[in-house]
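Consider the single chain below, provided in structure tokens and representing the form predicted on its own.
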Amino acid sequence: MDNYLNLPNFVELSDPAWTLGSLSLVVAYGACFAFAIYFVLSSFQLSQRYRLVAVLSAVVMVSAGLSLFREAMMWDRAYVWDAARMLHVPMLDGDTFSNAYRYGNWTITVPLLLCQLPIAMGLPRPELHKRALRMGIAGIAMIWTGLVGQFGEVSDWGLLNLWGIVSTLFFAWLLWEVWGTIRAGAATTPAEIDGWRKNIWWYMLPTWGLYPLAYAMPQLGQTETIVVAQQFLFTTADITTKLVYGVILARFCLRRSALEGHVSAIEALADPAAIGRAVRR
């Protein structure tokens, strides 16, 4: 019963609304396919230290890949086209969309993307270990407090507010454990790249952002404008957050593997000298 209660399937749509909806769906699971042979490939650039970076953004992007497929399918199949009103009617009495589905694929692709970081930062296996598993339960407990209130967001904005509230708390968790990793590998990074590292902090906060928003926006009102935007936003959000992100993370390993002489990442930066100086050590 709880799968009827997100917005979608009490918001006939328009044409164009409906499509837009779809599409955002489509592009966002076709980029992540895509990019799941993007960073196989860009593994074997990086050292063998950092090469687990790239190897779990594309796990990261098959899982994220297959859960937007399925959410493209549900939303294609929870409309009925109503030819004599020109408009997709949403389908109560059969298929119908949630984005509880969204929220299962973060439990699996959250703590993936989170371990990532302090593999990037070159932290020592102990601290990394402690670091990924604090960030690890701040990311899940985050999710499925979430997950909870997301089922309010039609008729019962009490339980929507309260298990977002309990969300953001765990969310503020999160994100200072994320700045203390940051902050960790201020001692690993070279100078050469360290603003990468500190743009990384800048990059994760407005983007991770996005999500909170996408979650509360249903009480600005019932309107296909409000349905499609709350899509959008969840899927800007997730290619943002894990295939933009994990590109940013490959190019900052790449620069960390050349400058500790690892010839591929030196040759796929295209400078000749370091190879040189690289060949002869």
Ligand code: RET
Given for the second form:
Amino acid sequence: MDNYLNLPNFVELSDPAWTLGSLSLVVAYGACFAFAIYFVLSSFQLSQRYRLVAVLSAVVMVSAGLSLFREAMMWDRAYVWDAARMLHVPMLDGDTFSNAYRYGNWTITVPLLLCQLPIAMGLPRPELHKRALRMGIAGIAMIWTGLVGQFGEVSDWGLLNLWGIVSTLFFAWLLWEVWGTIRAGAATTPAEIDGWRKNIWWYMLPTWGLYPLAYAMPQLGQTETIVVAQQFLFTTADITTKLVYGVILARFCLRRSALEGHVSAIEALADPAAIGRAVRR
Ligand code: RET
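Based on the form predicted on its own presented above, generate the structure block for the form predicted together with the ligand.
Below, the chain from earlier opens the complete complex, with every other chain and molecule after it.
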């Protein structure tokens, strides 16, 4: 049975460690639900061409929020408090904790996050569809191979590393496709905001790279520090790759909308001279 259980089910946690693990999950879903509102409302500032970028972020926030809420519930139920020893003890014969549901959720969120990119780059329709499809396939292959491997995190590191390597090959393909999409944006992005385009690449690389670190981490030791650090890493990755990424893309699209003469975007950026130009046009 231990082949299929995640590390938190095998480590007794002190109260601060249990609380920090719980806290990282609660912060993650709380932020997701709150920012769903932000993305819906900020979508109204964008021109029709880019509005879907913020709408997709809102969908990602709700989907991830529900999944992380479930992770937090599992964390609560997987331990019983042993008052004599002052420890939270995993209940292997009752409810257990699992990271596997995250991978199920990424199957939805990763293709959506990747779809936002060519829309934000303003790519023409056929190219947008082609690139979104290729990135989506690479992303799902990366996630499902990783899902198989994560079942080995406690007692089958051969399985963990083998599927980890296969998944990393798909990750490399995915990054190649992401780079291609961002490079294709050079032809369509106004010079004033072209710096943002390249920064999006440099932002995605390290933040998406946090997930494989969290995946491999259980090999560093079966201790409470590792259990808590893994949840912290997942939360940092969740907030940076979904929420902050969404804010960056929405602000980038706001500027694109303004440069293309969309009045509510110009007003949002508070540039009266530009509003004058747009209204006269
Ligand atoms: C896995 C398995 C080990 C190897 C690699 C992985 C990469 C995972 C990534 C996940 C990104 C998820 C996102 C979710 C947003 O909702 C599957 C952990 C390379 C990059 C962005």
